[in-house]
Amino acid sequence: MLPFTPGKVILITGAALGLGRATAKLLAPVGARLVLVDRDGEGVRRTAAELGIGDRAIGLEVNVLDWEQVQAMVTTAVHRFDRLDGLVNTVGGSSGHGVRGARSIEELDLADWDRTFDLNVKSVFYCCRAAIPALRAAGGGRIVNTSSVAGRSQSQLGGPQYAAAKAAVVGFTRQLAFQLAKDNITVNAVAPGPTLSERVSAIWDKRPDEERQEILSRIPAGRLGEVDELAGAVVYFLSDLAGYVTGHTLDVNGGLYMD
């Protein structure tokens, strides 16, 4: 496991599954304090409890998209465990996300292009916005952005509107990170290829063996990532060897785009 310091309080959305879970996995057992939030507030109570370490771990039912609820998540981090050093932001996701051939613009339902960006950019924008006082309060931190092969290069299934917020998430950690850096606050984010989270899992069990292989074909590593493959780069950036890397985004997809 990278060298991590012991006590770090780190607040991960979208905990319940996926990325967040995994993330959570990985931190418990390096002595990490875990705030884990979800809009799902039993499952993510269910993920906390599943990490067996007792009061070092709490969940909390969140709706990032609200903007209150998103200032209480954080002062109550804060109240429960005295500090927030890292912030995970994992919400994301297209209506469109798993439609052969991609979404064209013409077909683009409007109301689907303003849940896109507010699932993708302004969850992350308020969860930043809020948690950044604390981390200062704290003498610095770690901020993580989930972006995706999609906002890197181009989407075969997400369509216009995914693209362009996860490129918008590249853009915002970008600048985040030139403004932060003075105040001891890294950011950086991930950007992973097709990753067997259980949403992905759900939709490509049901592809016919032939467009599974289609898609693997254009893979180098020739299969899809794995969701604790995907979190080992998050933890990366939180641990203690990441401290002078900032305004990055890892790609982390087999090969499928290199920069």
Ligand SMILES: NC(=O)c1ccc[n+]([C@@H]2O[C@H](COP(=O)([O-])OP(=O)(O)OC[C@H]3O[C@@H](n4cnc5c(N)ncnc54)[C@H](O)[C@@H]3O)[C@@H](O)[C@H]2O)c1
The other form holds:
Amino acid sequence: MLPFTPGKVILITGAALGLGRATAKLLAPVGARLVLVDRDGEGVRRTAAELGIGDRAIGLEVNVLDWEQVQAMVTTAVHRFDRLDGLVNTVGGSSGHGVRGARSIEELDLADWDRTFDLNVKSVFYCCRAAIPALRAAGGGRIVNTSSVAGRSQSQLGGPQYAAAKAAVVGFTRQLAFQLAKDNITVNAVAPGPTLSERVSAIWDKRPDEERQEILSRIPAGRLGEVDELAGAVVYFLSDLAGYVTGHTLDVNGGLYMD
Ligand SMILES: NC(=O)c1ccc[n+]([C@@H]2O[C@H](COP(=O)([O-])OP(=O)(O)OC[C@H]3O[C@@H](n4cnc5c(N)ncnc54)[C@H](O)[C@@H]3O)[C@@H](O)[C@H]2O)c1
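Same protein, different condition: the form predicted alone was shown, now please give the form predicted together with this ligand.
Entire complex below, previous chain first.
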């Protein structure tokens, strides 16, 4: 495992499932103290309990699109563990239209544009804005955001609103990195290709075989990613080795897009 100073307090959004939960599972054995948040309160408390690290992990029901709840989330984290060292923003997603669901701009529901930007961009802005004072107070820290291959290249799945929102995450990450480097805060992002989170697995399993083969044929690795492979990239940015890496977006996509 990567070197990681025990006792660091890491807040992870979207931790009931998928990338957030997988990141928590990798951080639990290296001595991190974890604040796990999700709008699914029951799910995130289940994640906290299944880590088996007792009061080193708490699960909080939070809607990260509600500014007051986001502020209260950071206050609770600092109150509980005395400090905050890292923020991992995993909340995000497309409009749930599935593999063949990328909508043309003419078909795109106007409200979908705002919903997608709220979920993928505003959520990250809110959480960063609320957490940065606490990271500064701790003497520095780490922020890891979640973009997508859609924001680095183009999207088979999500449509123009999702590609634009995930590209915005890349730009936001770079600008925050630039502004916060003097505060010893690094800001990086991961950009997954199709990855078998519980949500994506459920969609994937229902797709006809020929459609799956067509998608796999476009991925040089010939397979979808595993959620642990994505969480590993997040943990690298949080680790003691990554203190001089900032403003970077790391593609985790089996070669689907190469910069
Ligand atoms: N899985 C993939 O194939 C893939 C590919 C590219 C990018 N991504 C990105 O990776 C991230 C994680 O994806 P995943 O598949 O693990 O997601 P997921 O859908 O499995 O998990 C997202 C979690 O966020 C929570 N959530 C949603 N809205 C919330 C809100 N307003 N407040 C608090 N919690 C909320 C959900 O309850 C859920 O537990 C997302 O940003 C997604 O866009 C995923």
